[in-house]
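Next up: just one chain, as structure tokens, the form predicted alone.
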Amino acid sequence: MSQVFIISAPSGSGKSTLVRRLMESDPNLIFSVSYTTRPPRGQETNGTEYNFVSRSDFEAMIERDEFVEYAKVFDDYYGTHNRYIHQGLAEGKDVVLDIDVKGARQLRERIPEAVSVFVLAPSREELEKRLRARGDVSEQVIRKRVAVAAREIEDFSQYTHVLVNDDVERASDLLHSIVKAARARSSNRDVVASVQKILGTFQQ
């Protein structure tokens, strides 16, 4: 049975870097490329980091019920398309979703068995530093995102795991360990189900 991993974080926490490293190290994962109406940043390419679409196209997909979740974040839409979940199930691979806190909230309700990981920067100062390093937003926008992050952090207890991204190597190792542990638990459940089925044949 395929697992769904929800990786979520306030903007600037380093979530996307951790997800990229996870995907590079594990061939049994499928990355759900989110759709967004925001423009590409830096070296981002369509279909890799995000599927970049117009607002009208995104809203048409909403009308066709193509998203398992979607949300409006900082005036732009973001959404997870159903096809990545279906692809994971069809191929027997686990699906990784790199999504915002609003989207994660929806997905935890729709897929309660999913493993959710909340990524945090080690401090407000570090979060601000990382946002400034992007070089694509104003100080006003940075202050707005830090204020939003303060509210989003209140959701931390709703996640299966919380990961503090104070060192990218250590955080990457921890995220990979979380994935392996979740697979082991899933495998154990399959074993228990098989044993119970066998026991049932002895009790007939």
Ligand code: 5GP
Second form
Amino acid sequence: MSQVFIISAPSGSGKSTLVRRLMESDPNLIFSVSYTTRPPRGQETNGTEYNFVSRSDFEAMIERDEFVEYAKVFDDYYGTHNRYIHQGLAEGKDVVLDIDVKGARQLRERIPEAVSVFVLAPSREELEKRLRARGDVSEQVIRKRVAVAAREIEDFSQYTHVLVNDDVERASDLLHSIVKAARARSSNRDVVASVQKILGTFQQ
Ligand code: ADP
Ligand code: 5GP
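Structure of the form predicted in complex with ligand 5GP (previous: the form predicted alone):
And the full complex, kicking off with our chain again.
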């Protein structure tokens, strides 16, 4: 059975870093490449980090109901195309979604069995340091992102897991453990079904 893993975090917490490491360490995962109207940053290429589209194309996709969820984040649209979920089911692989807290809320309603992980930097100071280290935003934007982070953190209890990204190695290992434990749980359900079937043969 394919699983859906939602990974959310306030911007700058280190979520992309953890998701990249997770994808590298596990061949049975499919990364859902989101659609966005924001322009590419740095080395980003179309189809790898994101599918970059115009606002009118994005709105046409909304009209055609192609997104399992979408949200406006920092003035741009971001959305999860339903084909990644279908691809996961077809290939028997698990699907990883790197989406914001608004998208995570929608996803949990549509796929309640999805496993969700909320990633947090260990402190506000560390979050600011990481946002600055990325070097792609002004001090004003950093202040805005920190304020948004404070609001987003209030959603933490809605997630299956909260992961503090202090040491990157430790946090990566934990994230991979969460994935493996969720798989074990779902195969356990299969075990219960098989045991019940075997038990049935004893009771005939
Ligand atoms: P997000 O995707 O959550 O916005 P990034 O993965 O881009 O965050 O990380 C933001 C910055 O913090 C990057 O410069 C990244 O290298 C750094 N970073 C990520 N995880 C850690 C960590 N555990 N310790 C220190 N720096 C980190
Ligand atoms: P960035 O522009 O820094 O890559 O991403 C900004 C935010 O948008 C991040 O929190 C990221 O998780 C979120 N995001 C990326 N793709 C999607 C998506 O498909 N749906 C939603 N709701 N958020 C997304």
